[in-house]
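Below you'll find only one chain, the form predicted on its own, shown as structure tokens.
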Amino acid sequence: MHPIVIIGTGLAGFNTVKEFRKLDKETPIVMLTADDGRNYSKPMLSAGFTKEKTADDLCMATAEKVAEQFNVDVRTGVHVAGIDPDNKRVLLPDDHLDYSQLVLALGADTWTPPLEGDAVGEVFSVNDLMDYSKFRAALEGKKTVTILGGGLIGCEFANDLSNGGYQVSLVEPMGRCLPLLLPEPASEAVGRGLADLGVTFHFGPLAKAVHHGDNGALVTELSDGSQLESDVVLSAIGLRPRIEMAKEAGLKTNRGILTDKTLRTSAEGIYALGDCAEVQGHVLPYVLPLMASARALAKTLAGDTTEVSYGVMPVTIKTPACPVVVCPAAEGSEGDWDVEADGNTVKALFRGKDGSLLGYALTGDAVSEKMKLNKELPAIMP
């Protein structure tokens, strides 16, 4: 009997195994990962400095422990060469692995802007525990950080690094914090909260280049001609679903790997979930949709075909300087923001033309209204 093969040991892969083992203790499972396979909570990567946690502190279990606890074969340092859907094989550099069912839990890649300069290779991004370990080591004994990007990850790291005692400069060309998630008054509240921690903002210009400066410093050159000097540069522009492996295997892709509501791709016996997947048009790189997907997929893999449903799934952004909870309206929704603001407390409701609530953004003390508002919202994908 060929095993279930899961490519990826992040939150998506690990939680699929965890849920599946509640239903089936014996079916063989092989997990393949290019990294060291340690189990950790990815959202904690942008809270580690506040909590004074090293990469080892954030590790919840080694690959060996995961293998023992869930009766799985975890193979680390494996770079998958491709997939052969017709023969149900995962292609490895020097071998192949036959599967009964295949789960793609590939995650997403960080997107780095096209920078010039002789220090481009020293720009960090933090997308997994190994990245975090290298980033933390680079900051030992340093004081200043330039962050490229003022979206969710950029703002979380700005808050976290400031709490850790670093002086942060943040570059965001769209002119405000969290521009794709929040209406302007809520963005301004987050900006004020972070500024009170000492974060310096550079709104408007793009980062063009990163050069070596004097005394080991890095110099980030902006499109308006200004220059920012810092010890370390972190790119936090955003994520792109990893779709290349699926695309090369002939699976249908768009922004992510296309799946139906059972998380099945266009190929028989191959499923996708998490940051790499586009489920019925939805790309949702957040924890709640991932957990719902893992529960549904576990049942399907165990023989009970189950469709995933996404209810109301608010996103909590870890900026304690100005707490934020946002539940974005569905893409393409028509309506207007109704905003009440009092200092850094902002209650912004996105209502459709008929007055129905389609989404919200809450900051400061208004985050306490989340549960009440959730009851009014439609499910993302019933």
Ligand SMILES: Cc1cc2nc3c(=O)[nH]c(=O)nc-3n(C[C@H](O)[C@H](O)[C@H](O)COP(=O)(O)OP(=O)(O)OC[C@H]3O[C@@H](n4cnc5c(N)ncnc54)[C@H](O)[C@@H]3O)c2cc1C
Given for the second form:
Amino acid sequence: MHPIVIIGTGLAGFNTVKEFRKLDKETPIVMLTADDGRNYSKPMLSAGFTKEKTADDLCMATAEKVAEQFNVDVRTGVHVAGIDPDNKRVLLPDDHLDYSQLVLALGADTWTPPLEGDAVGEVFSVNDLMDYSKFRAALEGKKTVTILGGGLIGCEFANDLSNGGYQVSLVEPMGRCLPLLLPEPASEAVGRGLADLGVTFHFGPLAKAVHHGDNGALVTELSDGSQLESDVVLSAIGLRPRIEMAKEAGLKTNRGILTDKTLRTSAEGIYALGDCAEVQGHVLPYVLPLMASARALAKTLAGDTTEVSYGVMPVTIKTPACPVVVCPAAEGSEGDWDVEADGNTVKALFRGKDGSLLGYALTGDAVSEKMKLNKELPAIMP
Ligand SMILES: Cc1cc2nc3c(=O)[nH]c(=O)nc-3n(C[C@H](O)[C@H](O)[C@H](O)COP(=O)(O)OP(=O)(O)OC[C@H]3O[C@@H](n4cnc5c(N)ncnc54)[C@H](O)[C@@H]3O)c2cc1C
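For comparison with the form predicted on its own, would you give the structure of this protein in the form predicted together with the ligand?
Then the entire complex follows, led off by the chain already shown.
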């Protein structure tokens, strides 16, 4: 009997193993990962200074410990080259591995803007614990950071680095904080909270180039002609599900690797979950959906085919300077924002044409209304 093979040791791969071992202690499992396989919670990467934790402090278990605890064979530093669904094989750089069932928990790649300049190679992005170790090392003894992108990751890092004593400049072409998640008054509240910590915003222009300046500084050139000097530049522009390997193997992909509600891809015996997956049209790169997926998939892998359902899944954004919780309406929902604002306390309700609540964004003291509103919201995917 060939093993179950899981590609990825992020939260999606790890939780699948954890849930599966509750049901089946013996079936052989091989986990493959391109990184060092340490178990950590990725959301904590943008709270290291606030929680006073280094990269190593964020490691909850080494790959060896995970292997022992869950009776799995964890192979680290292995970059999977491809998959061969017809022969049920994973292709490794100089070898192959046969599987009985295959789980793709590949995550998402950071998207870096097409920058010019002789210091482009020094722009950081933080998408795993190994990236974070390098980023923290680069910050040692430095004072100023330019962040490209004012979405969830950019705003969280702006808050965290400010808490760590860094002077932060943030560039966001869409003109406000969290532009894709929040209505304008809520964006403004977050912007004020971060500005009070000392964050300087450059709303409107795009970053065009990063050059070496004098005395080891980096100079970020913006499309409006201005130049920002800083010690370190962090790009937090966006993430794209890793779909290439699946696509090359002939699996159906769209924005993510397409699956049905049982997390099954278009190929027999191959499943996908987490940031790489598009589950019946839903691409939800957050922890709550992947936990629900891992629970359902564990049952399916153990022989009891089970559909995942997504209930109400609020996202808490880690900007303590202005707390935010948001429950985006399902994509394509029609409706309008109804906003009550009082300073940095904003209660924004997204209502459909019939007045029903479809989503919300809460900032400041209004976050305390989260539980009550969750009860009124429809499930994302019942
Ligand atoms: C800074 C930051 C803060 C966040 N904060 C929050 C938050 O507060 N709340 C929330 O809900 N979500 C948050 N998120 C999102 C959340 O962390 C992700 O949704 C989740 O961690 C994704 O897990 P994953 O296992 O799908 O992917 P990943 O953790 O990216 O794991 C992918 C795995 O696949 C492996 N892999 C990929 N390709 C190959 C290959 N070819 N060969 C071998 N291995 C391969 C990688 O090595 C890795 O082990 C945050 C994300 C970031 C970056």
